[in-house]
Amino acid sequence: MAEIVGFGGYVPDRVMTNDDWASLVDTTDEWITVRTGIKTRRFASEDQSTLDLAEHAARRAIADADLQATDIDEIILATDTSEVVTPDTASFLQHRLGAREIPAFDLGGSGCAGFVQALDVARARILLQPKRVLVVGVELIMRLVSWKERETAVLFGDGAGAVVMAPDGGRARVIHAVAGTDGSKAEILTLPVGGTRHPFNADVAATEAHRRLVMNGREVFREAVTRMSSSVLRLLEEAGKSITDVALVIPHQANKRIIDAVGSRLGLDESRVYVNVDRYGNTGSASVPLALWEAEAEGRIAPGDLVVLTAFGAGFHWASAALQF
């Protein structure tokens, strides 16, 4: 078996505001409330980097789990963000942590599904062979995008999640993943330039094209709403449960009328979806296991509840698990 032991989240001190937007682009809190939900997001200091995220709630799942670092037999982080080009932040969060010489790697790439499919590899790792694993979920979204542009500058926050798995002693048990990808649909969310393909240059740190996120806010509700909830209901078909054995899901916490059209196709009313999109925003990676560790402190999971995750991401990707409490 594959089980969490340990759950872990971190957020910035700074608070951002929809009024302190207000300040910086053409926009008002209610423009930005009415379509996304969003009310407040944290931001990194600037002494913050992605490390310091991903290492407080590390921190904070190895406790709760009543482990050591050195109990750590593997790191996962699945972040878009990352420390530094090269080596992947997975390496310099085994060395801040004090973990042994164990394999750690970052899974990069998948946007907001990453600690989704980072989950779902953990478990495969697992089973394989037993051992205590970290998933960390990062994002420090904020340093990457343009403050510039309304229309994805306020969508954003910066923070941290994480589990530690182990093949018992656990509160919650993974008994079930699915994950897909499109690639057709890679260039609907997208940040293009800085790679190979429109390389970094002094023209692009000129108009900090580097910064633009380019997104088809259309397409991407589309194809939110129908991955998540298609991916949920193939799921709970493969894992032999149905739609009323749900306790809660939490799903990846984009905006509110993407969160309200899987919950409606899904036939869940309000108490069965977690929502805190309203004070951290989009974090990306970060935000299922956020949520996942705010909604066990908070009590919203009781034993022996069926828990869903599910996530989208640029890509296109898309994940769910089902947890077994």
Given for the second form:
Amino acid sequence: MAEIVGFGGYVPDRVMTNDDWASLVDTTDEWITVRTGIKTRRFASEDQSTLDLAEHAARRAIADADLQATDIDEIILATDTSEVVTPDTASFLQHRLGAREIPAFDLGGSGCAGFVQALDVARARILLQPKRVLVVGVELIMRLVSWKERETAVLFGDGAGAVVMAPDGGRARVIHAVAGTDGSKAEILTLPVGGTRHPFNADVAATEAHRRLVMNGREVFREAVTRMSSSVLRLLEEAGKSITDVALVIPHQANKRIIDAVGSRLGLDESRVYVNVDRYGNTGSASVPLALWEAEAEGRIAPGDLVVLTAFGAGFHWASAALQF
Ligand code: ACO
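Switching conditions: you have the form predicted alone, so give me the form predicted together with acetyl coenzyme *A.
Following is the full complex, with the preceding chain placed first.
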């Protein structure tokens, strides 16, 4: 079996409001609120990097599991905003936490679906060989994307979430997970400059092209709604459950309208769909574990509850997981 034995999360202290954005780009609190449901988001301070955010969430999850860092047997970290280009952030985290010389690796580039994919990988690895796996989702998006592009800048925030998984003794069992990819949609959400196809050079630096996130907002919106709702239904069918068995759905927090559309497609009233996008914006791979950590801490989840996680991300990727508390 694969169970979650500890939950953790972290958001930086600095709060950025919609009015703060309106003082920087041509936007308004009303536009952002109506189109996205976002009111505030958190930004890392200048002396923080991705590793710092990951460390806070990881230490909380390890403490919540009543464990020490030396008890962890493997680290899987999901991010699109890595500490350095290479090596991966998991290497730095292994050392920072004082963990043993265990396997540690990143799952990068899956956008906001990264954490749920990583949870599925951790589950499979635990079923293969009993071990304790630290799974982290972390993003420091605002360091890497342009602050001048109003279409994208106002959507995001920084944060981290983590869980510790083990073969038994947990508060939630991961009973099933599903995932999928449609690479034909890679261009609808991409940071295309800075890789091998369009390497970083002086022209790029001058135009800041490496910070320009290219997004077809409407198509991302459509895909997000379709893929999250269909993957939840597939997940439940394969797990032998139905939507009426679900106490709470925790969707990727990209946009309140996307969350509402998924809820209504699944026939769920608002009380069964978790929302914190209003406070944190879209925190990428951190969004689902952060929401899971908060939902548990707020008492939104009771023993016996079936909780469904669902996410979508650049790729186009999607993933869902069923947790039996
Ligand atoms: N402030 C004011 N006006 C803006 C802003 C802004 N911040 N951004 C865009 N606009 C303007 C546009 O220029 C456009 O103006 P025009 O009509 O004069 O051309 C107008 O607002 C409407 O733009 P639309 O794109 O039609 O607005 P829409 O209702 O589609 O909302 C949004 C845009 C919020 C981006 C929506 O499409 C969306 O949420 N899409 C999904 C985005 C998303 O989830 N991205 C995921 C990121 S990463 C991830 O989670 C995997």
